[in-house]
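In the block that follows, a single chain appears as C-alpha cells, in the form predicted alone.
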Amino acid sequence: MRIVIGSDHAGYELKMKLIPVLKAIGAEVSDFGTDSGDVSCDYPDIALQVAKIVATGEAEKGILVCGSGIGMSIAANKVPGAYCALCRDISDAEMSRRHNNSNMLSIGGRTTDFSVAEEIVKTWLGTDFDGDRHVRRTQKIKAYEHSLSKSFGQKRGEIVIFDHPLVQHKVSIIRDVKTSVKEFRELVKEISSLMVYEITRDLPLEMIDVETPLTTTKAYALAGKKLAIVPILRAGIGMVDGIIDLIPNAKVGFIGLYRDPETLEPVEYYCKLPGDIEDREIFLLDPMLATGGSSAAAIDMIKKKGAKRVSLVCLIAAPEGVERVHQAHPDVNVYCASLDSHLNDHGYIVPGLGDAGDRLFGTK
C-alpha cells in the first residue's frame, strides 16, 4: 500500500514520529513535506497536494498533520474524490473508515499525543468499508461533487447519479404504478435522451473549418470516435431510441440474459456484437441494476470480446449493484438517474419502479 503523508511546521513532529510507524507495517511512504518545523509554512499547500495525489489513485491513502487537524481537512476536502477525516480518538478512525470510507485521515499535532496518534492510524489503516447501506451515502456525495466538476468525470470506475430537474421529474413519473405502457415507454426514452449528455462528456473533440453566412471560422466536432450500445435484452431496448436519436452512428449490439428465480444468477441465451467491438466504446444499457448479476455478466461478455472500455447506463440502481458491478469491473463507470435504497428479498429494487421490461411492454 502507498501512503502520502504531509504536514505543516506544526504537524511536523508528530509527522516524523508516525512515517517509521507505517513503514513497520509495511506501507510505502511519500512525503509531501513540510520538512522543517520551525519555519512556518501554508498548510493548504501540502493538503491539496496530498489530496490530489489521492484522489487520482497514485496512493491509496493520504495522512496529513497540522497544529489541530482541521485546517488540513478543510483543505482536503475541497478535492473532488479527497475524503478526509479528522479523527481526534480510535473510535472516530474506526467510524470513518466503516460508514464513510474516508480515504485520508488529518489529525492534530498539537492536540494528540503520539501513542493517541499511533492508534488512531493503526486503526484506521486496519478499518474496512462496511459497504451496505452506507454505499448509498457515499455515492451521493461523490455524484454532488461530480455535479461540480467536469474533471471528476474523467476516471474510470465511478458511479455517476443524475441530478437534473427534468431527469429528476421524469424519474418520478415513471416510479409511479398508475403510469401507463405508453407513457412509461416514452419517458424512458426521454431520460435515455438527457442522460447521453452527461455519458458522453469526455469524448473528444477536433478543430475543423466551418464557413458561415458571413465568413469562415473554427470550430469543433467529434473526433471520429466508434460507438456501441449494447442493451441487455429485453429491458434495455426501451433505453435504445433516446440514444440513437442523439448518436445516430453509433452501432447496435444485444445481449440477452435472463435472472434465475431461484439463484438470481445471470443465465446467458444470446450475444451480438459490433465485429470491431474492440475499437469502440460501449455503453451498456441496463434499466435496473438491481443484484448487478447480470450487468457483471454482460461486461464479462463484452471484456472477452476485445472491449477495453465499458459504461454502464440505468436508470435505476440499488448499491447492490453498484457494488458488485465495481468488485468485478472497477473500471466500468456506472451512470443512473437515482440510486435508490436497498434490494428486497425478491432482489427487486426498493423503492424502484417494479420490473422495468414487464412496464416497458406491458407483459410478464
Ligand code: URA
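Numbering follows the first chain given and starts at 1. None of these values were measured; they are calculated from a predicted model. Definition used throughout: the rigid core is the maximal C-alpha set that superposes within 1.5 Å between two forms. Compared with the form predicted in complex with this ligand:
- Once you line up the core between the two forms, the Cα of R137 stays within less than 2 Å of where it was.
- Y335: CA moves less than 2 Å between the two forms after rigid-core fitting.
- A movement of the C-alpha atom of A307 falling short of 2 angstroms is seen between the two forms when the two forms are aligned on their rigid core.
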Contents of the next structure:
Amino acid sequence: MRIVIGSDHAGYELKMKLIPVLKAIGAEVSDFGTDSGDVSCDYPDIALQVAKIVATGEAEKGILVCGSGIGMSIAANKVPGAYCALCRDISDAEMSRRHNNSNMLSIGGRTTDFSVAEEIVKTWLGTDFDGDRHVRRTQKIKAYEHSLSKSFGQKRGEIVIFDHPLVQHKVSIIRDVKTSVKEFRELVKEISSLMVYEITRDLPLEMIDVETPLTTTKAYALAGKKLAIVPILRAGIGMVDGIIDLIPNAKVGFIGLYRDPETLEPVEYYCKLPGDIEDREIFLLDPMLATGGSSAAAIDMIKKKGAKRVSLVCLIAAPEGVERVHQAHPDVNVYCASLDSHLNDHGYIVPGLGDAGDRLFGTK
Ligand code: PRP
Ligand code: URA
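Hand over the structure of the form predicted in complex with this ligand; the form predicted alone is what we had up.
The complete assembly is shown below, putting the previous chain first.
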C-alpha cells in the first residue's frame, strides 16, 4: 500500500516517529514535508498537496500531522475526493473507516502521545469500510462534490445527483401516489429534459460563421459529437421525449428487459441499437435503478455491441443499484434526481414512487 504523509513544523516530530511504524507494516511511504520542526510553515501548503495525491488515486491513503490535527483536516477536506478524519483516539480511527470510509487521517502532534498515535494509525489502516447504509451516505458526499464542480462526464464511474430545485420539486410530485398518469408522464418528460440539460454541459462546441440581419459574426455550434439514447423498455420510454426535445439528432435504440418478480433478475426480450453504436456516446435511460440488475445487464448488452462510453440516466436510484452498476461497470457514470434510502423485500425502492412502468402507462 502506498501512503503519503505530511506535517507542518508542529507535527514534524510525531510524523518522523510514525514513518518507521508505517514501513514496519509494509507500507511504501512518501513524505511530502515539511522537513524540520524548527522552521515555521503553513499547514495548508502540505495538507492540500497530500490530499490531491490521495484524491487522484496516486496513493491509497494519506496521513497528516499538525499541532492539533484540525487545520490540516480542514484543508484536506477542501479537496474533492479526499475524506480526512481528525482522530484523537482508537475509537475515532475505527469509526472513521467503518462508517465514513475515510482515506486520510489527521493527528495532532501536540495533543497525541506517540503510543496513542501509533495505535490510531494501526487501527485506521487495519479497519475496513462497513458498506451497507454507509454507502448511501458516502455516495451523497461524492454526488455533492460533483454538483459543485458543474462539470459532468469528465471523470467516469461517478454518481451525480441533480439537486436543482425544479428537479427536486417535480420529483416530489411524481412520488405522490395521488398524481395522475397524465401528470406523471408529463413530469417524467420534464425532469428528463432538465437532467439532460446538465449532463450535456460538456459537449464540445465549434466556432461557425453566422449571418445575422445586420452582419456576419462568429458563433458557437455543437461540434457534432455523436449521441444515442437507449431507453430500457417499458419505463425508459417515458424519458425519451424530454431528451429528444433538446437533442433532436440523437439516435434512439431500445432494450427490452423486465425484472422477474420472483428472482428480481432481468429477463431480456428485445435489443435494437444504432448500427454505429461504437462511435456514439450512449445515454441509457431507466427511471428506476433498484437492484441494478436491469441496468447492469443493459450496459452489458450495449458494450457487447461495441459501445465504449455509456452513462446511465435514471430518476430514482437505490444505493444497492448504484453499487451493483459500478461494480460491474466502473467506467459508467450514474445520473439521478434522487438517491433513496433502500430496497424493500420485493426489490422496490423506498420511499421511491412505486412501479414506474405502471404509473407511466396506467397499467395497474
Ligand atoms: C423496472 C424499472 C427498471 C427495473 C429496475 O422495470 O423500469 O427497468 O424495474 O429494477 P432493477 O434495478 O432491480 O433491475 P420492470 O421490470 O418493472 O419492467 P417495466 O418497465 O416493463 O414495467
Ligand atoms: N422498478 C420500479 O418500477 N420501481 C421500483 O421501485 C423498483 C423497480
